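Given next, in C-alpha cells, is a single chain: the form predicted on its own.
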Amino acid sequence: MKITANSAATANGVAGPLSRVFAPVQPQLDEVDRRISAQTAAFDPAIEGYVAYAIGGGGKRLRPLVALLSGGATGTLASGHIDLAIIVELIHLATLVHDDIMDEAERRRSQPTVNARWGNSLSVLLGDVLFAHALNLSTDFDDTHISRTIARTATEVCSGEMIQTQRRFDLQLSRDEYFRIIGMKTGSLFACAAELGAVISGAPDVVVRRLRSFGAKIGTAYQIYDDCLDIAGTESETGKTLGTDLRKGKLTLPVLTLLESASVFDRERCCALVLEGKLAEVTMLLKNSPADGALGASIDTAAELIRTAQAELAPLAANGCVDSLFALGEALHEMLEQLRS
C-alpha cells in the first residue's frame, strides 16, 4: 500500500497528561502527520486548498495513536499500521467537518471552522471526499478483511451521528440509547484502530479481540469526557466552540443523569431549561445537583469506562506500547478529574 509521503512535519500539540503517552511511537505519529499533510496531492488543485485547511488543523491524534500503539503491543510496527493510522484520522477529519456544519461551531483547534470560512454547502462536500478518500485509501490492503472493517466502521460513524441527530431534544432518550450512540459514534472508531492495528501484528484472535473491546471501551470514555468538557471547559482552552451539545439538543449523559435524578418538579424545570438551551443555568444545575452533580457521576462513569478497558491489557504481555495504552487511560482519567474543579 503507497500513500505519498513528504518531509514536512507537523506537531500534533498534545501536551498535559496525554503528551507522555505518545513516546514509544512518536516517531511514527511525526510520519503519520507528514503523510496526512501529503494526502492533499491526492485531490484535484481546484480543492486543493480546501482539503489542506480541514486536515491541516493538527489535533491530539488520539485515533492514530492507538492504531499504533496496537500494533506495537503485539509485534513489530510496520508500513501498515501508518497506513492505517491516517486512514482512521481522516476518516475522523470528515466527522469533524460535518459535526461542526451541523452544530454550527464557529472556532476549531483555535481557527475558524470549514463552515465558518465557506459555508455549509461546501462543507458538506468537503468532508463527503475526505470520507471517500480514506475509504479509497483502505482498499490499498491486500488483506480485505482490513478493508471491509474500516467501511463497515465508517457506516457505523455516520449511522450513529444521523441516530444522535434523529433524537435531539429528545427526552425520553434513555443512558442505554445515549451509549449506544456514542459507541457507534466515537468508541466504533478507536475500537477499529485497536483491533487492526493488532490484526496488522498478526495478533492471536482472542488479543485481536481484548484490544478491539479496550478501544471500545477508551473511545466510549473520551466521548463521556468530550461531552463534560463542553459543559465545564473553556473555549480559550479547548480552542472549540463549546456549549453547542445543549444549544443544539444534544442529550449527553450529564444533562440525562440530571434528569434522572431530579424530583418531578425539577425534572419539569431542568427540562425546560434544555429545551430552551439555557446554557448557563443548566451547567449550573449540573455542577450543582445532589451526588456531586451530574457532572461528578458522569466522571466517574467515564472512569469506571476506563478500569474496565485497562483490565482488557492484563493478558498482554509487557512492553513500552502496552504500556502507553494503559498509560493513555489514566491520562484520560486526569483530564476528566480537572473538571471537577
Second form
2 protein chains.
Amino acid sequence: MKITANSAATANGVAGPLSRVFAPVQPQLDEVDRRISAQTAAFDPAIEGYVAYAIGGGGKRLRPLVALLSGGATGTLASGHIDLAIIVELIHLATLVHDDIMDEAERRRSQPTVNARWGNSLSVLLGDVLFAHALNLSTDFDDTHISRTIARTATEVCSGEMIQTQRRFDLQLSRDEYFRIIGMKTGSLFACAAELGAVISGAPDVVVRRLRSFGAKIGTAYQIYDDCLDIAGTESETGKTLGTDLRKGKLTLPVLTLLESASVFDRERCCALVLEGKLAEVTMLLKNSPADGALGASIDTAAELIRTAQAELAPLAANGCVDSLFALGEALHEMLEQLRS
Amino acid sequence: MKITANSAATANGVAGPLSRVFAPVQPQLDEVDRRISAQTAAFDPAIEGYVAYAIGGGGKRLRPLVALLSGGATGTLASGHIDLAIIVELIHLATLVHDDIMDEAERRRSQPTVNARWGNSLSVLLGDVLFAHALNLSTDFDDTHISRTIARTATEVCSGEMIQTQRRFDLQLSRDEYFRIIGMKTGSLFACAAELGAVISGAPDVVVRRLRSFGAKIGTAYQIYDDCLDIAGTESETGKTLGTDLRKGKLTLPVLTLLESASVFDRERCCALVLEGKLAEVTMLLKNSPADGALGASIDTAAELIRTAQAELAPLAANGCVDSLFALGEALHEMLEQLRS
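Switch over from the form predicted on its own to the form predicted together with a further copy of the same chain, please.
Okay, now the whole complex, with that chain kicking things off.
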C-alpha cells in the first residue's frame, strides 16, 4: 500500500500501526482532507485564518476513516459518505479546541494550541463556529434522519464532556460512570460515523445496528488508549501536552483501576498523589502495582472491547472495507501494547 | 392587558415599555416559557441542574416574541412557531453563557453568571450543550429549509462574536465594521426569528423578505440599545454587570462616534481613556461632547433604524400582531430615550 508523505495516515507519529487500514478508502480520505481544508472558504474572511489553523493540523482522521470504511463495508461509497466524514471530523475538531481550553494544553500535533496562541476567548468562539458549521453542513442531507442523528450525537458528545468536567477530582467516580462518560464523549461520535456510513449505503437496520455497536466499542477502546497514552506516552512522539488528565483531575481507567486495587492504606496514599497531581509518582504506581499494573489491566480491558467490536463484523460479507474495520481493531490493539512497559 | 407577575414580559426591570407588545401572543409566550423550562429533562440528569440554571433566569424573550409576532402577522400561530421560538431563545441563551465567560461578567439577570458560579470550563461546555440541543431541536422540522436557515444563522451569530473578539481594542474599527459585527451577532438571529415565523405561516416570499429585513433592523437597533445601556444604564435596573464592553475593549457605537467626532488632540486623549478602560471619564465624554453627545447620536441612529424597520411592515394587512411588531419598535425607541440624559 502506498501512503504519500502528506497523507492523513502519516500526519501523526503514533499512526504507524493505523496506516495500513487506510488503503481501501485512501482516495476518499484524501478528498475529505482537501474538502476539510476548503471549508475555511465558508467562513468570513476575518476569521478564515483561525479556522484554517484549527483544522489544518492534520490528525489521524479516525472518525472519517470509520465513516468511510463503514460505508464501503455495506455498499458503494458515494458523495454522502464524504460529507459525513467531513462533518464528524469538524465536530471532533471543535471539541478539541474547547478541550484544550479546559486542559490549558499548550501543544497539539506539535503546534501551539489555539488557546495558547490567541487566548481563551477567541478559542471558545472558534470552537463554536466550527461546531455550528458542522451542524450547518449536516442539514444539507435531504434525509432528516441523518441530520437528526448528527445533532443528537453532538449533544451527547458535549454532555459527556460536561459530566467529565463536573466529576473532576471526584475520587468516588465509579468504573461504570467512567465508561458512561467516555461512551458519550468519544464512543458516540464513532458510533454515529459507523451507523450513518451504513445508513448512507442503504444497509438494512440489523447491519446498521451492528456497525453502530462496532463504532461505539472501538471509539470507547480508542479513548482508553488515549487515556493510557496521557500517562505512558512521550510528548515528542504524540506531539501534544501529556499528563493533563491527572493535572486537571480527570480520573481515567488506569487511575481508577489503581485506586480500586489498592489496599486501604495504599488507597489513601494514592488518593493524595492523584489529588496533588503527582504525575511521576502516579505513573510509577500505575506501571508497577501488582499483576502487571493498573496500566496493563486497562490495556487488557481495551483489548477485550476491541474483540467484542470485531465480533460485530463477523456476519458481514467480507470485502476490503470490512477487513480494514477489523484491522483497525488490530492496529489499535498494537498501539495499546506499545504502551505496556 | 393582563400581565402576570411571573410572565416573561415583566421578568426583567427594563422590559417596562416592552410589556405592552406581548399581548397578542402572551399565551404562546407562556407556553414557550414552560417548554423552555421543560427542556432540562432532555439532558442527562447529571447536567440537568446546570441547564436549568442557565435557562431559568427569565429574560425578555425578545427573539421568541419576534418569531411569534411574525408568525401571527402573516398567518395563524401553530406548534411550529412555538418550536421556532424555543430554538432561537436557546441559541441566544447559549451565546450568553459564552459571552459571560469572555466578558468575565459576574452577574446576569441579578444572579451570578454560570462562569462566576462554576468556572469557565463548565461554562464552555454548558454553552456547547445548549447550542447543540437547539440545533438538535431544529432538525425536528420536516422542512429542511427551516433547519438549514437556523444552522446558517447559528454560524453567523458565532462568526460575528468572533470578529468582535478579534477586533477588541482596535481603534481602527470603522462604523461599517461595527454594523457588520452587530448585524451578524444580533441582527441575524432576530432576522431568522422573523423570517421563519413568516415561513411557518406560509407567507409569500416577498412578505418573508420584508419580515426578515424587519428582524435584522430591529435586532441591530436592539444591539445599539444594549451597547448604550452598558454605558448609560445602572446595574440595579439591568441586573447585569455593566461597563464590560469598555473594560473588554469592545468598541461600540457611542465610543466610535466619540472617537470620530473628536478633534485630533481630543482623539488621542479619548483613545488613551478607551484603551485604559476609564469608564467614568469615557461615560462623561459620551454624554457631554458637542451636539448632545455621542450617546445621543447613537440613540438617534438606532431610532432611525427602528423607523426603517417599521417601514417594512407598511404593506402588511393590519392585525394585532402587525400592530405589536410596530409597537415593539416604539417600545425600543422609548427605552433608548430613557438612556438620554
